[in-house]
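So this first bit is one chain, no partners, the form predicted on its own, shown in structure tokens.
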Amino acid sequence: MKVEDMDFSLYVITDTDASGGRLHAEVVRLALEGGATAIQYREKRASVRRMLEVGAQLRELAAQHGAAFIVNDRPDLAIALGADGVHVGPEDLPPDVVRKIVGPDMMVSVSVDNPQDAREAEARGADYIVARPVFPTRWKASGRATMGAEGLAEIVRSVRVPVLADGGINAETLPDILRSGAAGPGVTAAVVGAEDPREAARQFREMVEAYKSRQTAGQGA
């Protein structure tokens, strides 16, 4: 998948501390019936052996609802089970290296909290950019410093290629990541941490959906 096709009206990414015990495939199930547009795979406690096991039920999950299927941090496991895309950190490989393991045909993508970072992944060969954390969010070690919606706009003004916004992101702070020109939301707590994910999903794509027929009927005035 190229970049110009991802749909990132609702980017989902998957948290064990979040989803509250429940299994990836049960979560990744219900936020796709939901609506959600990309999966990202995240997981930091499980065995690789385990990771390829889950990632397999993941990655055919998205197939079956045409959505994108994002791995975190390990290019090798993207790789193993053919991945749309593979994303990384400011502290992982750089997204240059990156394509150098993964190939030419999938995304890459790294996350980034000011413009400066932003525009040297971008010049890296960053497909699209994280912007993160936007907003303070509970699943996260306290003190690091958030941007804001205005910091995220800085952000997207500062690059060519797709922002998505990820941190604190919910029914309240979504209308601020949509103005701010992010492509838009990745959620996690919302949606994975949700007592019913599928309706989590749903209320937010159509939220999303919402804005973009307001802001094309404006344009169409």
Contents of the next structure:
Protein chains: 2
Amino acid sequence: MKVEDMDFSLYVITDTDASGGRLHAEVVRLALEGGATAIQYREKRASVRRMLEVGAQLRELAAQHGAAFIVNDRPDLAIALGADGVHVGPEDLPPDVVRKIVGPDMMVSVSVDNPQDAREAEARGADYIVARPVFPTRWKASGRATMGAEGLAEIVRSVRVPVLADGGINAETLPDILRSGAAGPGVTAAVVGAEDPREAARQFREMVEAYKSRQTAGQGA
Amino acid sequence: MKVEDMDFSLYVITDTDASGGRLHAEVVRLALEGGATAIQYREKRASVRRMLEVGAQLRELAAQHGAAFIVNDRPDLAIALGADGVHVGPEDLPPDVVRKIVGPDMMVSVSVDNPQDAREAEARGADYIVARPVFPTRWKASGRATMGAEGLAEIVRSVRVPVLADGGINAETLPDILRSGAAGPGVTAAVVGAEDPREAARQFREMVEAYKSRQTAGQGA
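For comparison with the form predicted on its own, produce the structure of the form predicted in complex with another copy of the chain.
What follows is the whole complex; the chain from before opens it.
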């Protein structure tokens, strides 16, 4: 998938630590039914042999809903699963190396927390940037200060590629990140850790669409 | 590299846990000077970003000595490093999936501990098999019974591809594994954990060559 065809309206990251140990396939199915437009599969606890099985389920679910499927950390697994993209962080393979492994047709995205790293990731071929952590999260200790909406806006201004905002995004903070120019929200525990992931996704998606409608109306005025 | 061109005389596995925390590049350099013909890079503790740096050093050292360079676990890293091979275990991606990721020119090897798994690995495209654990090792608790020289011989008989013998191989057990039909010894702590890895490698290599000479002489008689 090309990044031009990517719908960033609601990018849901599934992670065992955030979903309270529920099955990835179950929370992802609900998130997709609620309106998720992209699914990132993040797993730090299972073997890659197991990830190959679970990833195939998620890949199929995403395809059924017309959503993008992204694999975290592992370009090799992304290739094996026919993923639309692979996402890497500062401890993973750098984006230019990932590009050589996965070829030209898979999206490569990179997590950054400052404008300099965002520019470097873009220069090394990242198709989009994940800015994180924007706000504090409860489920994952980052050990870093959060950038806030203003830090996010700086990252957005520093690159030409889309910037997804990740970390502590909820009903209160969503308008701020959209006003900051983020392509969309990346949410983890707020959806996959919700009691009702379908309803949580539905509410996020509704807020994003409402914001877009106001933007369009504003541009028309 | 094709497996036909692989020299199994002394296959040394470098692992931080086995080398007492010494630098991979240092113990590998000494092992190569002592006569290692192949190096497998195994690392469970560092980030893959770090492995990319260290792996590049090991890849270069191996090339300088005309030795094969194999990456454990990660096909993506093996591609990034231009490795000669990638090695996978039962928790990693299966060999047929690895083959699709790395293409036709990289060797794919698989660890097994019984003939049935050896046959399956061969059927799924493994270029060679690593039989382990043949004998008990001190540095790595396997939680499994060891197969012994007889179990190794069964695996050798069950497949047509070369079988490397790994686990507890030392001066006493080396003749047994060679008589069992192993292509060569895979050694970890016995070389990279030795006080003098160069001398340890030299002694292993000398024993292997002495065995081969006797074999050749025996065939000529």
